[in-house]
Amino acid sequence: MDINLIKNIFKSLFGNELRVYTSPGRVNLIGEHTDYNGGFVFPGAIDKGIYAAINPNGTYKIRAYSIDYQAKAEFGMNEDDAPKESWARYIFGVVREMQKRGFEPKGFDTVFAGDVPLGAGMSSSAALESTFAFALNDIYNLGIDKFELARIGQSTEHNYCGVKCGIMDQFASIFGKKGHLMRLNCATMEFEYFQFDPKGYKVVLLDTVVKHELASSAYNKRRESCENACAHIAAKHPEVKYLSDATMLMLEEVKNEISQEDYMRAKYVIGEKQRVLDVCAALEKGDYETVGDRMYGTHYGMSKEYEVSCDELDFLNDIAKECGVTGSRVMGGGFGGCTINLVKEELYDKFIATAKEKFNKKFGHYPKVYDVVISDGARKLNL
């Protein structure tokens, strides 16, 4: 990211005096759609961000200018202020969340741009909240925790956005540590790092260049559907509080109570719940084999059983098992987006330039390919 740049722009809007800030997007090896319901999620940041030079302007007015959308905004901190400008929204959310909690920020000037692809399953929106929500928080001493950050940064999405998401995002985000991997208990928001340096493999995202939009009614329909089969297993086991509570014993008990939809959708996220523990023990042995069978079993789950894959992200992940790529899957919410690959080193050339090929036949354009590097999370930047 041009750094150079956002200051320069900065400087020519509103002066010399300035702050950079950044907070990656995330990959996530496994565990998708379980953090709404309570489950494990075993996410990392990247090294691609969302990167802000902000300054306080002594005023109760937030002036902002999106280098990516080359557009400005101009808004108030209380509720009626609410911004039209979907991009604007998510800054206003954060500020917004704060003031619900009794801190009290006040009003800057800021400047931002980002190189996490937009719509890639990567989470450039939680990238956004938590760089402006670490950096109000650093700017004006409010002692904020990095849990609370994280909190805020989804009740942004809730409340503002429109997306009923999960915590895993921002988590990442705000938590991110070079080289690691982190598991999250969404219930409890216990967790753990993880070391992740896989010798002999690399880790590559293929972008099927689809863009998907998690405020569509389809993510929040999937929702709906785990909390009405959870709340039917609730009624005979009060101890299940979230989906990942229940076992398949006791969805089944509840089959013929829910729709067939309902019942698949929460075969998926139980499933996935095992799946998470299965790739940490199979990681601390360094058995990328099982990673990689896990990683397939998910993506097989997420097209079939909680249908949010598509037919560019269903071929892609065909083409990795016939290249013999060790595991693959669709990242992210779904409808579009990323597969997530484990590549052995030797196959990966092969791998991608067949990827590219056969997909550009199919489809008319060719994915886009990302490296993956582990890095840290939201951060100001020493200049």
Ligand code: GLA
Contents of the next structure:
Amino acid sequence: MDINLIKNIFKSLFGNELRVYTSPGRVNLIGEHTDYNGGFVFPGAIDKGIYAAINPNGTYKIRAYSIDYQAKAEFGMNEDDAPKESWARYIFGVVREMQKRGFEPKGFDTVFAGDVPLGAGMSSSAALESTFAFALNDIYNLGIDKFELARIGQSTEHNYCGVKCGIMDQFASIFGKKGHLMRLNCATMEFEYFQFDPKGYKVVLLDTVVKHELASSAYNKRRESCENACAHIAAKHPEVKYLSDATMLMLEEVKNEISQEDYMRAKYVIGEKQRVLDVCAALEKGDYETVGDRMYGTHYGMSKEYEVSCDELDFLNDIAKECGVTGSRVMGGGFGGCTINLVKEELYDKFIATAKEKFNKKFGHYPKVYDVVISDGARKLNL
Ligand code: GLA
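Could the form predicted together with this ligand be shown next, to go alongside the form predicted alone?
So here's everything in the complex, that chain up top.
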């Protein structure tokens, strides 16, 4: 990322005094659509993120310039003075969610840009929220703990961006640690860092460059299905608070009470819980074959049961299988974006070349390729 460009634009628009903050996107090895079901996720922060130059301006207004959109927005700090630009609502939402919790950030000027691809399932929006949540907390000494910073980002998605997301993306963006994945229990928010250095393997993302317009409403609908299935199970088993607490047997008991669709969604979530646990056990033994096998299992579930895949993602998954890639699956919310692939080093070149060629032949454009580098979470840059 060209930090000097951000600094120079800031200086030309707002003056010389500034600080720069960044927060990254994330990958997730396994545990998809489990966060809002009280299950486990296994993300890590990546070396791509949002970078913002920022300085208090002594008013109660926010003046923001997005380098990527080449657009300026000016807005206040209450609901009557909200921005119309969708990118600015992420910043406004963070400010409002802080205020709702009793914290009092003041006005500021900012210029920001990012190198985390938009809509590719790498959480560019969480990176944006986390950058501003972290920065405002630091600048105004608000004393908000890191979990609450993540929740502020999550509530911003819920209340200002229309996505009823879980906590995984904001958590990973704030808590990320170089070389480590994090296993988070989303019911209790307990987590552990796992050193992740799969010797002899590479982790690579293949981006379909497909963005699905209806992704957020479809995402919210998946969540409703899960909550409905969970409510039926909980009526018989009060100990079940989240769908991830339920077993397949419990789901079978309510099969005739819920729609076939809700049943399939719940089946995926309950299956995914076991796959995450299998992967954790396998990682401790360095058993990457099992890790990869469960990744394929997740892809199947997300494609056939949860139905959040698409032709392009399924195609990439098939190619991975054909090329002998150890593990491959759609990553993140789905409906487009990337597959995450665990591939033996000696197969890497052949796999990438084959995937590019075949994908282009079928869909008329190349997938993008991103090597995964697990990096640190939200921070202030030393200028
Ligand atoms: C999106 C959401 C997350 C999570 C994933 C799916 O990235 O923001 O909270 O639900 O989808 O695992």
